[in-house]
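Heads up, the chain below is alone and in the form predicted on its own; it's given as C-alpha cells.
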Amino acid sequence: MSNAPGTSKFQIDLRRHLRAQNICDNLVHLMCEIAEASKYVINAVRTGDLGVAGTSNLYGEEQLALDVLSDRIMRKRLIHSGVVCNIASEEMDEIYQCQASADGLYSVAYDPLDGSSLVDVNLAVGTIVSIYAGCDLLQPGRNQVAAMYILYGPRVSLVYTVGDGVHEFTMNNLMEFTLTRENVKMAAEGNIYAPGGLRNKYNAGDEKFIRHLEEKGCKLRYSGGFVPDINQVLMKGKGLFMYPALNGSPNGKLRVLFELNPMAFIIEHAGGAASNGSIPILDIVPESLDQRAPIYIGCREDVKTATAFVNGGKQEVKMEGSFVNG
C-alpha cells in the first residue's frame, strides 16, 4: 500500500487500509467491528473482575469472570454486526446461529481472551480471531479468508492478514488503530525459542530438539501466554514457538479451530511455517470444535528441524503451503 503524499504510515487508521486490501465491504466491516470490540475488552481487563465466573466451558475448565465478559462483549459485536452467520467461542459450548442464511456472510471462530490466568499477575494476554466465508467453521484452517489477534499489552496492538501481507496497527491514545508495521516478514531460521508444556513429560525427540536448541545458545523466551509469545516470534521476525504432544495428552493442549489455525495462518503469510509434527496445521480437517493439536510454529527452518527431530531424524516431513515458497 502505498501512503498519500505527506500522509506517514502511522496516520494509516485500520479501515482505511482494509479498504485497500481488495476484500468485500461485509469483510472490512466485520474485521472494523472485532476491532471496535477489543477496545471495550482492553478496558474490561484493565477494570474488571479478576475472579471466577461460577461456570465452566466445554473443555471442564473453571471460567473466569473476565472470559465470560471478553466472550459476551465479542458475541454481541459479532451478533450485531450484520455480516455474521455462525459463531464459534473457546466459551462456548456449541456453535451459535446468527442467521439462517450465508449468502456473503461469514462465520467467525474466536478466543476471546487467551491467556487470562495471567492477567492478576499484569502480564500480556490477546483475542485470537478466525474467519471463514459462509457458514462452515469445521474445514482446513488453510480456507480462512481472514486471520487476527489483538495483543493488550504495554500497546494495544492489533496483527491481521487477509491473504496479501501480515500488518501491524497499534492502538493511539484516541483508542483508534494506525498502522506501524506493513508486510512483517519473518526470517529463516531464528535465535528465540518459547517452548510450553512440561518439559519432564516430553517425549524423545522434543527433549533432543530442545538440547539442540540450548547447544545453539537461542534464547528461551517464553511468557505462558500464548499471542505474546506469538507476537515476539512474529515482530522479530525470527525464533519458534512450540506445544509438542506430552505424555498423558499426545494432542498437546492448544485448539486448532481458536488458536492454532488463526496463527498458523498469520505466520504462514509472513513466510513462516506451522506444523503439528507431520503436516501444515492449515492442513488439519477438524472434526470437533474442542479438536487440539501439537504445534511448532515461527521460522521454516527451525519448524522443519523441529520435525525432524520428532520424528527420528526424519526429513520427509510435509511442510510446503501455498503461501511460502519451497
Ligand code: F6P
Contents of the next structure:
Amino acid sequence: MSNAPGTSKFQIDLRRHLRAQNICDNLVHLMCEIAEASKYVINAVRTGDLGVAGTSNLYGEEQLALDVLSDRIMRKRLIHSGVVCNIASEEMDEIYQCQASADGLYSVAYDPLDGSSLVDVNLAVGTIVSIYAGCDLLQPGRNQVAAMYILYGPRVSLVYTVGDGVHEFTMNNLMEFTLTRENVKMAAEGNIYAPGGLRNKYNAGDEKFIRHLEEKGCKLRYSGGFVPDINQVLMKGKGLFMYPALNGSPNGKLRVLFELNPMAFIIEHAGGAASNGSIPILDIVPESLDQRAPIYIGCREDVKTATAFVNGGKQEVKMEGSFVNG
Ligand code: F6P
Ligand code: MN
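So the form predicted on its own is up there; where is the form predicted together with 6-O-phosphono-beta-D-fructofuranose (F6P)?
Next comes the full complex, and the chain you just saw is listed first.
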C-alpha cells in the first residue's frame, strides 16, 4: 500500500493497512484491539513499579509483576473484543474459553511480555501473538491466519503478517501505529548471529556451527530478548537467531505456541526459514500448550547450514513447506 503518485505523503495507520488486506472485519478488529492493548502494556513497562508480585506500592496496595499485569491487560481486551473463542497465554496454565462457538471467531496464543526480566536492566522486551481461525489452538503453526509482535524498545514498533507480506508500524507521538516498512524481505544469507542458551551446554554440532560463523566473520548481536533479537535479524534482513537444544534441556527453552510459531510465521513470510533442526517449526504438531522446541530462525541458507551442522553434516534438511520460494 502506498500513496498515489503526485499526492503528498500521509501516514498509513494500522487499521487502514489491515483493511486493505484480504481478511475479514473480525480479524481486522481483533488485531487493532491487540495493538490497543499494547499501549497499556508499554505504559506499564515504562512507568510501573519494578517490584515483584506480592510487594506493595506506596499506598500499601499489592503490586503485580509486569508480566502478570501485561497478561491481564491483553486477556481483558481479547475477551471484550467479542471475536475470540479461546485464549492461551504463557502466563496461564489452561486455555481460557471466551465463547464456545467457532463461527467467524478466532483463537489467540500469546506471550504478553516476553523477556520481562530484562525490564529491570532497561533492555527491550515485547509481546508476541499468534492467531488461528476457529477454536483449536493445538495445531501446526502453518495454520495461523495472522502473527504479530510488538517491540517495546526506544521506540514501540509492531510487525504483522496475515500471510501476504510482513509489515512494520511504529508508534507516533499520538500513540498511533503508522506504517514504516512494507513487505520486509530477508536476504538468502546473513552476517549476524544471535545465539541463545549457555554455550557450554551446546551439543557438538551447535558448537561447530558457532565456530563456523565466527570463522566466517559474522557479527555477534544478542540482547537476550527474543523479540528485539528477532526484530534485528528481520529488519537488517540478514542473520540468524538460534536457541538450540542444551545439555539437560533437549527441547531448548522457547515455547512453540507462544514464541516460536508466531515468529516462524513472520520470518517465513519475509522469505526466511525456521527449523527445529529437522523439520520446519511451522510443521510441528503441538501436543501441549507449554511444548518447547529448539529453534534456528532467519535467512534460509543460514538455517540450512545450521541444521546441517546439527545433524553432523549428514542429513539433507527439510526446508520445503516454506511460504516463500518454497
Ligand atoms: O522466553 C523468555 C526469554 O527471555 C527470551 O526472550 C529469550 O530469547 C530467552 O528467554 C533467553 O533465555 P536465557 O537468558 O535463559 O538463555
Ligand atoms: Mn517468553
